[in-house]
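One chain comes next, on its own, written out as structure tokens in the form predicted on its own.
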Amino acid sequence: MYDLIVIGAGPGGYEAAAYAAKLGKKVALCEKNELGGTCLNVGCIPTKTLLRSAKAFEDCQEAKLYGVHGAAQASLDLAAVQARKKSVVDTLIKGVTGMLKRAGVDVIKAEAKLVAPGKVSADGKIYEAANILVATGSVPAVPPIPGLRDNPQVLDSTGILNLDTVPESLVIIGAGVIGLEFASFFATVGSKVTVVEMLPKIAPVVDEEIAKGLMTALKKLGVTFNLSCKVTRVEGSTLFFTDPEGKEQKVIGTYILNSTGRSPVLKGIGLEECGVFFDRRGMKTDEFGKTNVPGIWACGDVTGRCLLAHAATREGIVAVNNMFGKPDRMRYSAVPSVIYTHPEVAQVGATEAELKEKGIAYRKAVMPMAIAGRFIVEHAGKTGTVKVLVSEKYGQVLGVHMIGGACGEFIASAAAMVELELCVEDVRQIVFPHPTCSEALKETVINA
């Protein structure tokens, strides 16, 4: 008999488990694949890798801007940043499992249903605990789009990683987060990139002002951009879309690039058995990490509410902490997120929009980040804003934007003053080091 069994090993589940073991609990873990779940084998980590190698090639690029010759005629060889990404990959696996050997989590290597409250089957065996945490994380979504299934041509973001060489073309359909990403990588290492999105801006849930700065950088990769266009289908290596004026085009591709989104593992692991609440977009839960049925908790991407390796990590620790005794609550207000792009793109907190919408009084102040002299020694020739949106009559810390260098560095500092309801004030006593990006931020709250 478990104290706890936790489904699925991404960030969310494996934290969890760990950190159950640790407060003394007896627990298990249910992973069919690799340990670390789609974050660390197929998204975050194997993306940031290669980004970082786009980084280096881009740095090749430009490195006569500070005095250094000759580093233009460098090459990538994708085969060779794959297997750099592989030995990333094995390696935090390596790490994930020493984590939870150490903390003496049961790790249990294969799939995992609920069969009743309280009793998992798994490996041929039902199991027993007292809470059962599904943390079953997301797959890539496939819209119905005729041709885009079953087609050679198309991948999504698991099967593009496995490229070995740089396509000559790409088109991708989508410009949230995950085409974003791909797209400045690709377009930085040689491809010719097209980017076809349904709604008429990029990056829908970033701030306006920065998604535009982000999309202008992105077309001086080279990135093209079809906006407020609708896919119809897939032959082959073409796709067919709909203009803004409703009229037919066609953009053809070495690959198509399927990054609509992702949806919630919720088939087969026995939620229809044991009666719990959940929709296409995810499992119900409460701020407690709770479902309707007792005992039955959920975290990560499989909820549906926020599909950020860190929020699943977080939204764990809250449930093994009321599941414990330990009164905890998530609170999604403020959750950072970063975009990986080149230039990045860091968020926390409200957008503009949202104030508007909600008709919160508010005040903003929007600076270059050259205002930073680590940003000018770092960043020859390239620009970067801060955003920040404070409450008009205390000046609260409402939300922060941010994009250029590596801004994803020091957005922790600003989920810090939304989290913590920091004002103006309060940030004006806060020491940040000098020479850093950082300061950036700083001086853009106190103008604000």
The other form holds:
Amino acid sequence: MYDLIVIGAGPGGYEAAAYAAKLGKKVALCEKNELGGTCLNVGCIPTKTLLRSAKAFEDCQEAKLYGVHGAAQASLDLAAVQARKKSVVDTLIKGVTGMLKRAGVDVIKAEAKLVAPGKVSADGKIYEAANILVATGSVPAVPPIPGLRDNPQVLDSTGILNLDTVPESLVIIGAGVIGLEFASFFATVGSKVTVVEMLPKIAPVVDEEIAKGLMTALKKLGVTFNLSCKVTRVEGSTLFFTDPEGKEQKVIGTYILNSTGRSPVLKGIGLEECGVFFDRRGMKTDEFGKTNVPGIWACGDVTGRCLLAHAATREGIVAVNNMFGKPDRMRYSAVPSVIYTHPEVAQVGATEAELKEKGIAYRKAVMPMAIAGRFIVEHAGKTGTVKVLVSEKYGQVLGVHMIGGACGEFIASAAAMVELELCVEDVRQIVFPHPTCSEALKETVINA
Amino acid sequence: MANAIVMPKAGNSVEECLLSKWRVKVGDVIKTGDIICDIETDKSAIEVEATADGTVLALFWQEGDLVPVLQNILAVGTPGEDVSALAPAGGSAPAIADAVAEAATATTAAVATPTEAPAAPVAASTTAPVANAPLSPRARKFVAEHPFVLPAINGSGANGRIMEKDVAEAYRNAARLSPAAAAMRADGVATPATGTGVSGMIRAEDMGKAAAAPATPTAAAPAPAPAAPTAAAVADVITEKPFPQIRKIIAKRLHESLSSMAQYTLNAEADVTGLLALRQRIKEQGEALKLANINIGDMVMFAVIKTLQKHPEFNAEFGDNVLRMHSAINIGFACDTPRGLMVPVLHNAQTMSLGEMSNTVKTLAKQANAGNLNPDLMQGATFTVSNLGALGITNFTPVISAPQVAILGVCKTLLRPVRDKNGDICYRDFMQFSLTMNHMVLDGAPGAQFLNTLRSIIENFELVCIAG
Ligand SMILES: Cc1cc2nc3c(=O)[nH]c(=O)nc-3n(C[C@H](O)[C@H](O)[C@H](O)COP(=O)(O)OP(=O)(O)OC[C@H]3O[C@@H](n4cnc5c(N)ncnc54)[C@H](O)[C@@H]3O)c2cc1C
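Same protein, the form predicted together with its partner chain this time rather than the form predicted on its own?
What follows is the entire complex, opening with the chain shown before.
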């Protein structure tokens, strides 16, 4: 009899399992694939490894701006990049394995299924537990577009991570975060990239001013955008779509990347049998991670709430705390998100559009990142922007939106401002190190 | 021989004072003129000086006590002397132990104070927490300086008094307020006891709502009814705000005023178009002519003084069926200060020129705001003026300060269309007045006459000034 059985060892599941075990609970963790889930194996980590290589390649091209000559002839060996990716992933999987072992979690390497509240079957055995945390994550969605399925020219985010040569051209369906990161990578390393997006804008969750800046930066890399365009069918490596005028257009790519979204893993895990509520978008949980069935909890992509690794982790910890009587609750208002394109986009809190929609009175400040000396030092010829939204009456920091350099590295300080509801005058009292790009963040807040 | 130092009589009508802070403790050596404690009347804060030399042998009252004037508050003499004969009836003896105990904890003295240690557990285990148990002054200060909601707690001091260490502990365990929520609390938005932020921090979103549902469901808890609207969403939130001493006294006085008189209010208005024009000229040329910066309020006050000279029955006190009319016109004027409502008094206002009066009013108001007004300058008013015009009030019911018989409320100036001599419509500025009187003394007709005189003086202000 376990205190907790976790199904799925992604960042939602494995962190929750380790945390519960550290609280002294008896915990089992079931995983049908590798430990680490989407994030570690085919998501965050591999994509960031690729993007790091693209950055090195870009640095070579730009080296002359910094007085370093002879680097521009550098070439990128995608097979070597993949080898590095594999070694990074392997290292991290080992890390997770060791961490779970030290915490005392029983890892069950098998597909698991709920058979009843308090009962899980895996590996032909029935395991019992007071609490079950479902963290089965998500898989690439396949929209009903003719020719998308079973077409060797069409790859999803997992498939494209296995390419050994840089394709001559790439057509990307969907300008969401995943599509844009791949666009940034392949355009940098030499592919002709075309993005086809149904909405009139890219990165719909990003503040509009910042999203525009990102589109400009990607266009400079040579990415072609077809916005407000609906994909109608795929034939081999040709993609057909209707343009905003309603005319049929086509674009050919060595490969076509389907990055239209993610589907929660809900089938075959016994939710129906146990009477757990879910819909197409995911399992239904409250702010404590509870489902409608006592003793069954859920976290991460399977809830469809916020498809980010760190959100999954936090939701898992919240659920564990509540299972064992420690007050805690999930808040989404200060979950930061980063797009690891070059330049990076980082944001936390409300976008300007959200504030307008909710009728919240606000003030805003928008400043170039170049007001921080370090930005000019590090990013010759580049631009960046910081946008800060604060409440009209109290100057409470409500949203921070940035593009430029590696701004994802300091969005955490903005997240603390939003989470702790600091006001402009509070931030004025916080000392930021000089010279760093983060000074642009402080400067913008105190000008809001 | 040991001597006693008494609570001074801080003004003629003062019967008791709040002992707000001791500046000395038992064992201190003091000499005449040293500050021994701070006291407050309903109107001011004063430092009390020692009137004898020696070692402090006993403090007879506790901080926060309301002490009758001329009562012994402290014994001074040679160590070892018996001071029991000096102890006043009604003095709160535990104060001595408390004060020492708290001083000891505050200065982290290594020696435990025997008086406190055994007392605390008894108090804690037998008494249920009381929402408004008395707070020691240091505890009160701590609460004022820390942004949190003080829950009902047990005091560890004598008689359940809540000490600084009690509130400090409560603070460590209580929900913090986010800076944004704290700003909202300062604006008067109701604060729930717990919130939904980091470690239960009270967030802006929680303000004005009921306390967040405790986030501690157990695994065995029954399934929540899906999507049932929670009653908590509309629950009433009660925020208790215990009255500080000064406010208690104000409340008592106001209630006594209304329960002892037949108060009623007449409203009238006066054309101040001319007054406003005069004010404009003073503003433009006053400096060159070395005039005081006389404002509309000063002019109205001056008109009131002239009016009172013509209606002596308004410049009076009433009691025991006798009306006492004063020849001196001492006008009290209400000031809203950071310490609450204060009423400085313009003594012998009938002797002052308009310029003098204007300067005196400004000086008194400034001192009242700073809290260093001599208490005697808040005594002896024979009539009171209260001005809410700047706050946009068009008429109200001022409450008389007993034993006076009337009070004039000065209200907002309104623009009104009137017919001029030729029957044409023109616009004029009219200031509004609300005169509350004690009907036991003053009937409607004299009240109307008073207001008519006031109007006539205001509307012919320059002539009245020339007449002197
Ligand atoms: C290309 C890409 C890039 C991304 N980049 C980022 C990024 O930079 N930052 C970020 O925050 N997020 C990123 N994400 C999203 C992130 O990967 C997910 O939000 C995160 O992995 C969700 O974690 P999870 O624990 O909910 O689920 P997952 O990571 O999907 O893990 C679920 C696990 O459950 C296992 N499982 C499923 N069913 C069963 C079963 N029946 N029995 C046993 N095991 C089962 C699966 O095998 C899987 O290992 C990216 C995603 C992709 C696809």
